[in-house]
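Take a look at this one chain, the form predicted on its own, written out in structure tokens.
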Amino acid sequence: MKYQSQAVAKPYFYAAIGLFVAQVLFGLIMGLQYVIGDFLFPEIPFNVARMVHTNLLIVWLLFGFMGASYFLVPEESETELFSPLLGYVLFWVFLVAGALTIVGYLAVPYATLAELTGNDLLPTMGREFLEQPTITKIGIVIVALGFLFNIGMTVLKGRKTVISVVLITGLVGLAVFFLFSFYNPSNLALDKYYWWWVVHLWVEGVWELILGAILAFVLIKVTGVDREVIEKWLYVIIAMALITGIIGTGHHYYWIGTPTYWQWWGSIFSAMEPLPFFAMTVFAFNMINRRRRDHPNKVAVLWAQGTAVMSFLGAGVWGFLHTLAPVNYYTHGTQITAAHGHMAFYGAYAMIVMTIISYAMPILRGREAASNRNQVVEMWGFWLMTVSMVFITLFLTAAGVLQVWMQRYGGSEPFMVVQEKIALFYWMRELAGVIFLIGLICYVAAYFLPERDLDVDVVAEAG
């Protein structure tokens, strides 16, 4: 560790992780649901366990998120955290709030959370994946204005790098789309057209600029490949990332009552956003073979290139999969939409924490790579979940051809018979997540461990 205060970011890489794993768990209770509908009920109904699901998937990539801007930035900038007091206090700040939030979920009802946060005052609450009371969206707020001018402040008294930059500009946007959360006008397609400049604008946005920053850094650091080189891909990257996103946020709006040529505009540019992520592939594995050493770290680089490889698959292709309008006509809101969720959010968002957790811990610990012994723990934590991962995707596209089909264009059957008859990739779908479960206690035991070495050949086998 090269600064003191980039120990600022353990605390929030332990929370992530463990969200994370309380994310898993609400999933595959939902997972039980939709097959044995009276599970848990009424302790947890279903609708509970989706908004605490899906949930704590934003916080515990906004903890990963700022960890990681906390562990880099010093690095990046050669310079001290400008507060790491204020980063610790933000910390606490925003883990209480969010640990508050998901009681409430989970404590009273939805309509009784409302009023008892005041959300009569100002109505932000009841929209899908903003569910947050407005209280709460507040503290989010204050949270990310002192995270940015701590960062901001960190990165204005040393050096400036493309990295660096582009980390921040993700960062500020992911506040300011953020603040459209707090628009909740009366009509709906109104509503649902701002609603998207946070959901989409974040996912298939900003969130991409600091998915590409921090990728950028750790291929830096396993690879020693020159900087100059990484920065110009990484340019290239951001550049088609913002332009096919931002238009193509489009792809939304075809069936809200919007303008029509949002289905000309939406279908042309998102078929184009695979087109970053197929670049960010190449640019992985480009670096990692151009390599100019060879990084003690296996498994870092394995989370690198899994990255790459995941979010092209999840966010790309399966992405353009349905994103053409007259397709998405028949498949929006089907199980279609969540393989395409599940896996996107996986291979861009989830793997990229667990990348730069994976290069920075054993760096925090003061250590320049984790014990052979526990890379290889956490090499099959990788591929338990990432393949697991597949198989859940695998399987929803499955439910969703036959719900697409029964439903909507073949037939007209009724929703819970369609239901019924694809219940058995439902449970498909449910064991995989046990598998995916086991893989990420692999992940989390690495960690814990006592740290021993084995051969270095089992490692490289393992990779």
The other form holds:
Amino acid sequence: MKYQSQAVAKPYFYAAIGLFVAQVLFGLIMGLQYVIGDFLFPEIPFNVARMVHTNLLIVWLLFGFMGASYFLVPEESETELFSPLLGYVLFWVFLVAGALTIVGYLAVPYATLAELTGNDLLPTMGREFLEQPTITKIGIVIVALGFLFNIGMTVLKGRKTVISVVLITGLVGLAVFFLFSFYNPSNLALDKYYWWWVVHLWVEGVWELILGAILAFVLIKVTGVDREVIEKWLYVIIAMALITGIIGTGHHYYWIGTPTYWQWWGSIFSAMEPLPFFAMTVFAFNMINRRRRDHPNKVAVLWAQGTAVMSFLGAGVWGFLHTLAPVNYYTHGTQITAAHGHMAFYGAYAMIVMTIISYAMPILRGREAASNRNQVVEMWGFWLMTVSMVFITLFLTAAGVLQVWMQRYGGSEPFMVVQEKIALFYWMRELAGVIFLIGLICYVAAYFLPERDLDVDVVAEAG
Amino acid sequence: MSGAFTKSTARNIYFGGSVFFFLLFVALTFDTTRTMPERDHRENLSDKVVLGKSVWEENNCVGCHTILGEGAYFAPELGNVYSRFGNSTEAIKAFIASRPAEGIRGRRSMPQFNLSEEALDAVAEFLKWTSEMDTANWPPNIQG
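The form predicted together with the partner chain, contrasted with the form predicted on its own above:
Next comes the full complex, this chain leading.
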């Protein structure tokens, strides 16, 4: 690596992968509970498994974003990190706080956790994705501030590039919008309105800046294409993301006691939300076609292409599928939403984190790329995970279409009656989930198998 | 993407566009919060309803159910459960109170939360209040 302090990224990446594995295991538990309702009941009821599943996702992605920043900001800024020590300290603070929270979810009933952590003093718990005890939320803010300070000081003392400035804008946005998680009015309609300021303005707003910046960084490195060209693309992509995505928040304001004009604002703007993702796909393939070098880390290039395609499919296409108000009237809160959520999070955010890990990890270990054998194992991981995620999404979509038809559109059968009729699709989803786990095992194995070099070039190039 | 369309053009569109649309979003938010009382009937937010929302939150109900379509998709929509249960808060209370602690063999079952009478009352009132919100006729039918 070019700067010693980039090594701070390493524990962040390991933690991200470890938590990802745990997330998938809990996903499999939930998938089984969909068809064997009393599986692990009452020890791990569905709501607990789900909270663990979604919260682990958020935490490992945050670890990934922070690791990515610690890796790429020194290199972009051409200077050592402001404080590597702070980076390591915050790593342990975040890991311990995260682990304690998960243990809390699993060890005691949620109501007890709320009581133990004094939720009545500042009630913020019990809302989807924001289930963390208030004290954990405060911890997240402290870690985020320390992290932003460290990264910000590094950018300030070094070279300022478009990539690092866009990345830091996204990260500041992430921290700022998280503050809305502390606002929990008693009026459910208002609560929901501002809850989306965290959830939507994260994943369909500022996180896209982070995604774009990381992708641009990796593409510069693996293609050798001129920075000017890549930076221009980055601006175009994030411009489209924010221009469509901010007002696009309106697609969550159709049925929650908000004025009906949101059905127009939300439909029109969110219908354009696929554009930045489409641009990202064109961008990635274009840059790779115009590459000036063949980077030996082929699997990192594969991840970069993969995230560009899968984010367009998952966030763009599957988002569009149910974003227009007249369609959403029937699909809102069904398995269609779950289908979209899975492919979008995997394609856009899980895959971009795996892209940067794939690119950075060999370098952090003193090589330019992993050995051919390990890259092939990682590619198996890529394909097994990606293809099974496509199938998970298709099965959930089929389940969702049938659910809408039987419960809301063609008929009005009770929820649980319909759930039993579509159980076959849940079984197939679970099977696809098992394949996903096998892919994940390949992915992890690729990082822990001993490097076996057949082609001597890689070692020679890394010097 | 070359020629007249330069990097600084792209940057200006990004800055200008995001600032403009964020301000528009804030303006729409201002208008929304001004007119929302007509739809969310906040004048009926009694102490009981407020307590009910914290009971709802502190038992993580949203971890299985949706409420106005948001939450988990494992258990029925509860935004209109008051109407589905025949406009009866008593029916809601009876359902929650009667869940078997060990679950139902092979089937999805709601945990037994051992709620106090006051908490049961409050959460039922909260669900009643929610069902009386103007949600542009959502959900499409009684099944939620």
